[in-house]
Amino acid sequence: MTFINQWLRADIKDIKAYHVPSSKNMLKMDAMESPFGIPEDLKQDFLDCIAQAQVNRYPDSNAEELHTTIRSLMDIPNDLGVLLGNGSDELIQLLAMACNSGDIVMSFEPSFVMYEMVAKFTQLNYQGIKLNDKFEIDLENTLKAITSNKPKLIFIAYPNNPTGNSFDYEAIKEIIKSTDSLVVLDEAYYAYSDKSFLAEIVNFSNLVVLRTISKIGFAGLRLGLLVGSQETIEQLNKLRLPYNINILTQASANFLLKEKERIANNAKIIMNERSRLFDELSLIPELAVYPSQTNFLLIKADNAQSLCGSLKSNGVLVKGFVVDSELENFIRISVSESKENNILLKHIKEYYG
């Protein structure tokens, strides 16, 4: 036996390592990354900024400057706290960190994978929820297991990757009312949806809000925030690491969030792409496209797997999903700009026929 197989916590080794697939000289649809990076007009502003920096120094440990443009950016009350995180990925581990050795995690099958693999990290125990064959939320079958099983944690995405679709509003508040759990609404994709639950944290002490500038054009930087009670946060700020927000990044998303016009007409150019990709996809007899309130779209296809691969031979990357999983015979696009969302367009018709 080897040093590290002797030395590595025994379950460690069972989990498989998130996977990124190299996308060296491909036109990059699967990771839900916007298309638009850093306008000419502020390139030179934007260099003039990062070149201040001392990265001689340690960061603001409590960025405050980013709180006041975060705030702003996405109208967060001040009444409420607001705890930042090397993406929301860091803050889903601080979480799992505050409950104690073997408590539950509950989630909705198929979600965000990083749900289970940050509880395995952390040596909780987690369990999905199956959503039904419209990928809605059973609730009556969730209620039950919330009552059978005390979870301490339950993560909702809302919307929910990968199938795009917001889940019934009024059911997630029932859920809420239900439990003592921490409920986290994760709202990556809050820019390409019509509903939050950011103005229902002063309703309910048990609910969190996650959010990410991942997908309105900033996946680069890492940043991701979570919203509470200044109580909730305030106690959850104490498993923070200092510096966890370097100073390129936080002087970087204190230059660009503060263009908020213009990250909203981005979103506006997405949403509208968006319904241009469904309505021209959905033509295609091999396909069937589900609504989406995201900036990407979950797509079954004939063949997903064959389609999967044409697409990368032809330099274009999407999502696809492991053989025989629920979403084996699916693909998911990330929408982009109307010039790369015709070159997808293209090879699909034309894989098609």
The other form holds:
Number of protein chains: 2
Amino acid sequence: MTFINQWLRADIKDIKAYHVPSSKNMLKMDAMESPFGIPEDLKQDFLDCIAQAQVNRYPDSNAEELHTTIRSLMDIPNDLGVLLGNGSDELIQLLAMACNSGDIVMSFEPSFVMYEMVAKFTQLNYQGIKLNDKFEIDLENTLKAITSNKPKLIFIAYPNNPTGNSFDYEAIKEIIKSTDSLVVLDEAYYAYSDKSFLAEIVNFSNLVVLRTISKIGFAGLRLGLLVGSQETIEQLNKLRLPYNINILTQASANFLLKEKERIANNAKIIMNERSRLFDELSLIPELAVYPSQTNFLLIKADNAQSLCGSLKSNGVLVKGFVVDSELENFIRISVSESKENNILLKHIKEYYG
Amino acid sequence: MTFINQWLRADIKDIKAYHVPSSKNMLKMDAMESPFGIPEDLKQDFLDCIAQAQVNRYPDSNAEELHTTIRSLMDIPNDLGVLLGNGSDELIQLLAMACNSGDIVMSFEPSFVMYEMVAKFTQLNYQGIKLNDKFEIDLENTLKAITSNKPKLIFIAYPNNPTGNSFDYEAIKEIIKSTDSLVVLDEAYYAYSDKSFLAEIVNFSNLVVLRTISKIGFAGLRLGLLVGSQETIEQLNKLRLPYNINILTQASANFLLKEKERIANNAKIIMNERSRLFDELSLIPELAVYPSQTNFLLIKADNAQSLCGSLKSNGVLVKGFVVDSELENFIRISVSESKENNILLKHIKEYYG
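So that was the form predicted alone. Now I'd like the form predicted together with another copy of the chain, please.
Every component of the complex follows; first up is the chain already shown.
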């Protein structure tokens, strides 16, 4: 037996490392990325701004400029606190670290896999509450589970990934009211959604909102943020590693996120394409397309696994799900620009002949 | 009582947030940064390389190119594994997360404060073993503490911060041999030191080596690495958040760390300046300068607190220590370029008249 095998917690040994499929030269429609890179007319200014960054010096520990920019981009009022992380992943982990080992973390299923993964890392007990067959919250069931299990932390992806829908707003409010748990509304897809819980933070002291810039054009920068009352953020900030946001992330995000109108416009383009894709795919009888408040569509598909493979062999990467899982007959596609969406449409139509 | 005050673990509430002093327009000689920025002749190529990065796409989860570059820079053999983190801070936290809550983390005192801080975050019990009055390991005492307390994790900064010396090599080997603990040799200052434990990893299955690029010119990039046997790294890698190293860190570090010769040469310049500063400062009777294997000098100084304040008011930031702490009569200065070192020397000489 190797040293590490006797040293390491058994529950970690059992974890399988997160697998990212190779995507070289593929049309990437699997990871909810934005298709829009840095626009040509901004590139020189962007590089000028990078050139100013003193990479030999530690970054601003408080990332003050970036805070100002991101507050402005997302209309976060000054009376709320903001905590920045390397992607929302780091913030999910920070929240989990704030709990006591053995505490219960609750979420819905299917939802974002990282809630369960991070709970495992941090020795918390993860409990997934099944969504109903319309991927909606079963409120009665959920309230019962909360009462009997007393979770410390509840993650609600709003809108939800991988299902694409936003759960009932009032049901979520009931959940927040019913519990002493910290309720984390994960609004990764806020830019593609009608509603947000940001304005509810002042009404519920146990509510925080998690966001990311990954879905609005900046997945490569790995920047997430947690918004909550100032007292809440001030306390959680103690768990942040002092220089967690590096100097190039600060410089680049500070520059790129100032393009508020352009970012909003790109989101509009994607939402229009989402409508079009929804309509066109809904005409294919072998598919059932689910309504989406995100930049992706969940689709129930005849022979989903084989469809995935066929698309892949045609150079199009979409997300398939594990055989024998609840979603084995589904695929999830990220909405892209019209040209790329047309390629996808063509291949799907060809597949079903 | 606010929500967060009743929700949060009491031990976190008691933590004071890490304080970083303002350094605007100051000569920074407090944070062990390298004074060397990106050289002018590389700037355009650096920016061209940044321009290639697709910020709208997720980064390479495995950071393959960067792995190759960093292995080459640090001569890490292929039969060892490497894990990358956002600064060594993230890797210290990952190692702590791998333990069971309540496990004991051991280190020496005084040493790098983050070992204790992260142990607190992760509900581990931190135990600091006092160094002797020459800031050396008291081996007998240490072995006794290991036998009776059975630490899960032992951090040894080699060379040590803030004292600047490298502990006795054979004593460290005795420690590694004596224990089932994972022993982490933190070689943040490897570039300024004669010796390393990298080549010992093959001899001791419970040894891993932590490094960072912060002290060799790239503090702003926040990139650290953990080197260990392939089995050890493969297991610990399960705890890494999948996209932890962002695309700009990957692109920039991959470019900048290829300058192996230049990095080595910059380290040489600093080591020469370290000798010169050591000699010049040793001539001042109010100071006792300690030998250093790092890019900083620890100095016992008459009226250390007042000296610090005087330097600050002259625009020079050096590290002072908390009053009533063991090091209250010391200052720590980062070695910089000759011009900056001369400014420091001038002010210190003036202070003591």
